[in-house]
Amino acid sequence: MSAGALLTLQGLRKTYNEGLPNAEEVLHGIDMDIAAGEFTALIGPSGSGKSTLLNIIGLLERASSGLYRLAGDDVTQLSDDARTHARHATLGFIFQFHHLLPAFTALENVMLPALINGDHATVESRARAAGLLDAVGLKDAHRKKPGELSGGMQQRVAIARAGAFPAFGARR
């Protein structure tokens, strides 16, 4: 693993229908390091394995072989429960569809990781969520519900929520 790498993949492979006549290898030995704070773009033609790679990085799917280190920990062979915990503690997701809860305000949607984590709506968690919304340019949208926001604004709420995961102390 490179010094300072938040995510390291070594020789990562993914084969669907492994061991069957219709087996298809879609990832062919991926090596990659991503440092904390680094921006990385994943581009390629349709069917080239982008979504599969993102699902593996997001601990939603398992690689067929290779090594995956996340925040210095080998997550390659974790149990499903341990993968769920690692995903919750380390990763934030922003999907194409925002999955904001329509009955919650923007502020409450950003606070969801804290609530899921068993924290209550403390002054600290509320201030942290407000700061994240402010950071994405939504200072005046804290009390608005998703239906009152444009698609781009909803995306920024999702970005703020994704940034909230490690901040709310998911590692216990």
Ligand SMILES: Nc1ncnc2c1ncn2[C@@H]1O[C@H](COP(=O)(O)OP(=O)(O)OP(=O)(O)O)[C@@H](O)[C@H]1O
Second form
Amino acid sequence: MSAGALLTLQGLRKTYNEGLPNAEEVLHGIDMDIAAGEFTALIGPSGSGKSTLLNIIGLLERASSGLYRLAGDDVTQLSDDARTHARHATLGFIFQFHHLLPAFTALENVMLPALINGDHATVESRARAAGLLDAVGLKDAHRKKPGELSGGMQQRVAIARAGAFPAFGARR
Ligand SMILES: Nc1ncnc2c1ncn2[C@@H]1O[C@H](COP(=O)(O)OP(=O)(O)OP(=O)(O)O)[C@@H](O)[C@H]1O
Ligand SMILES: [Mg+2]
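Form predicted alone already given; the form predicted in complex with the named molecule follows:
Below is the whole assembly, all chains and molecules, this chain first.
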């Protein structure tokens, strides 16, 4: 395990339906480090466990055993509430389906992580969301609703939103 790793997995295992006759071990002891700023792609055949691993890394699912350290903290044994908090503070997701809220503008969708975090719609959070939208080439689309945008533009709003989690700015 390297000291500066943003994310460390050690001996990570996942078994679905543990203890039942249909138990299936899907992840068989994964060791992995990802450093801050590193770009990592996870590739493998269908059914090999990519989504399972991402769900565990994203704190949406629990590993059966092994260690998971995120931003210096052991998150393996956290309570559900603490996991929700850690997920919200440190992780951004871009899903295959963008999951934007249709009644909100692009800008408001990008501001959502901050709003959920209890921050009010300050000038700062608005400016930050605007900067993220500008960075993905959507300078002229801040006030548009998802239904008024192309598929690729919607996905770019989701990319901007994934960068809007509270700890993101703090790490830079
Ligand atoms: N909730 C679940 N309960 C039981 N088994 C599951 C569950 N989710 C996934 N599996 C099984 O775990 C294995 C890995 O599934 P996973 O979805 O992680 O694969 P994947 O690599 O993402 O595949 P794909 O490329 O098709 O998306 C599969 O055999 C699948 O049937
Ligand atoms: Mg998958």
